[in-house]
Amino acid sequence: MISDLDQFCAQYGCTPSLRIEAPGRVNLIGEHIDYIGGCVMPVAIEPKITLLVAPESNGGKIELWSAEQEDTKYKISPKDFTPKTIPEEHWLNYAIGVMGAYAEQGVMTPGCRVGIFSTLPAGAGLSSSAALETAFALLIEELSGQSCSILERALRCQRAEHEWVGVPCGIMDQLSVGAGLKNHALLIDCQEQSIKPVRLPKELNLVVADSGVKHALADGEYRERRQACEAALEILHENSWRNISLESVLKNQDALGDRLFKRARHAVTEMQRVNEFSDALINNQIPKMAQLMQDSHNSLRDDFEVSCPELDVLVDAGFAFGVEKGHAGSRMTGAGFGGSTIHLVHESIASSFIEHLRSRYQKAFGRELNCFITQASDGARLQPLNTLKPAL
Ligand code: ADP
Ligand code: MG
């Protein structure tokens, strides 16, 4: 197999001097509540997006090429673009959008050549979009010499996704990609915009199953959930979901109507589950963690209606394996409508657990499951320059 570095050299005829890596993420619990100011518990994972960069004056132009997407090499001046110049679904929006968000702050992107490489499946609910944005943010900061905090970086990336890609995402993905910590989950308070790392038990592995069902976040479903939460908040006469109890949602069932009632019930119960899950994690109460992940999945399936048959089969298969045999919880992860599931399992049974999921999936849908073990990893980072030597 040709290395990233050799591919870069073949593509551009020069050697990169900068490597930037940005991980994907899974979310252990706290789904669809980052954009309503809840707490969430993501983990940065090993699959990642890598940028190789050759800083070149290049007449101020930026050359971009993604090994995963297509053969086209783009040569652009960011100032020639505004949101909607390029169709929203085009991947260039993530890169140029981040350049735009930095330009708004007076930070311009110097000329360079960029190769994008990835071990992170795109559109699988593992946040390749935030990884791509954050990698570009680090690139701009490094080349311009103007760095900013992890929070400010995440906010600029989020703005790029809102304005250039048209996805009204919360802040969880960009913060988890930016702030990931080896062996830890992150308890992120999306209202306070604060992050507390929580150590994961050493003996637990993360197993990710990519259903292969591609979600399309930019289509109306994600937006509908956000708007439903806003509409429910208004009916409940509150300005923050943090002030709303389950009792209040139940009392207002008629006023909310069936759809908004279910959306609201997910919002308040999921917020409560995150609190309980972080306590259970700190106290190593595995059966409790498993139960909370199951409740979370059921709520996403029945009340928030963002699951799909493939995710449900994978989660059911996870629980069928048995907590007594080393299973510690399963759930859909990410925005849903396809994408991936996350499973916590004891390291001693991780391989047999994967076999179990694969065979259940094959039986139910007649196709192979992409499933892998991963660990909690560090957030986006620059790699030392002197490690880059082409083999060719
Ligand atoms: P997720 O973030 O869950 O992977 P999204 O739909 O939010 O899903 O983002 C996926 C999009 O991100 C892709 O359609 C593509 O535009 C962009 N993307 C992801 N990985 C790459 C890559 N390696 N090169 C170019 N664009 C990518
Ligand atoms: Mg995304």
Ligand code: ADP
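We call the rigid core whatever largest set of C-alpha positions still superposes within 1.5 Å between the two forms. Since this is a predicted model, take the numbers as computed values, not measurements. Positions refer to the first chain, counted from 1. What changes on going to the form predicted alone:
After superposition on the rigid core, the Cα atom of Gln362 is displaced by less than 2 Å between the two forms. Core-aligned CA deviation for Glu104 between the two forms: less than 2 Å.
With the core held fixed, the Cα of Asp71 is displaced between the two forms by 2 Å or more.
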The other form holds:
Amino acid sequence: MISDLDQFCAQYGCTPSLRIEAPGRVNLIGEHIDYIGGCVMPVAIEPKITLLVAPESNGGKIELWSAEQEDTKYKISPKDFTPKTIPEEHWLNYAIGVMGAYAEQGVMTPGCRVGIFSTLPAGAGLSSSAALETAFALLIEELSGQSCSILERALRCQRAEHEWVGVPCGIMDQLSVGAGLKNHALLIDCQEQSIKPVRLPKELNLVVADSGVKHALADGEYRERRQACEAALEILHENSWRNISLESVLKNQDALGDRLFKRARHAVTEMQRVNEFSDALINNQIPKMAQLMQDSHNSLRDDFEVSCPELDVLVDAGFAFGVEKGHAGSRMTGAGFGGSTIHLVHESIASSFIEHLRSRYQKAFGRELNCFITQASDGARLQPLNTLKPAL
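Since we've got the form predicted together with adenosine-5'-diphosphate (ADP) here, give me the form predicted alone too.
Left out here are the partners and the other molecules; the chain alone remains.
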């Protein structure tokens, strides 16, 4: 197999001087509550997006090439932040948006040639967008000599997604990609914008199952869920979901109506589940963790209505395997409408668990399932390549 370094050299005829890696993420629990100020518990994972970069004085242009698009190259002006409207070019808006967010702070992107490589499936709910944004943010900082904190970088990337891509996301994805810590989950308070690492049991593996159903969050469904939460909050006469109890939601069921009642019920119960899951993880209470993950998925399926048949089959198959055999929890991960499921399993049975999932999925849908084992990874990082040479 040709290395990414050799591919870059073949495309550009020069050697890169910088490698930037940004991981994907899964979320163990706390879905659709980052944008309403809740706590979440993501994990940075090993699959990642890699940028190889060569500074270039070609009139200040930024030249982009993705290994997934063969020989197509794109040139972007560091002063033109107009979003791309052609579907095949939509992914460029993540880079353009980050460039625009930094330009608003007076930091312009120097000319460079960029090769983009990925082991992270796009549209699988594993934050490939946040990984690309964060990698580009690090590129801009390194080449411009202007650095910022992990939080400030995440906020700029979030702004890019809001204004250039059209997804009103919370801060979870960008923070978890930037602040990931090997062997740890991150307990992120999205209201306080604080991070507390929580060590994962060393005997547990993370199994990710990509349903193959691609989600498109800019199509309105994600925005509708956020707007529903905002509307419910107004009806409940509060300014923060942190102040709302399940009792208050139940008492106002008629005023909320069926749809907003269900959205509100998910919001308050998911917030409570995150707190309980964190305690259970710290105390290695596997059955409790499994039950909370199941309750979370059921709430996302029934109250928030963001699951799909493929995700439901995978989660049900996970629990059918049995906690007594080493299964420690399953749920959909990410915003939903397709994407992936996350499963916690004992390392000794991870391979047999994957075969179990694949068999159930093949039987239900007649197609193969992409499954992989991963560990918790460190966050985005860069590495100078001055001492490396392309292979002969």
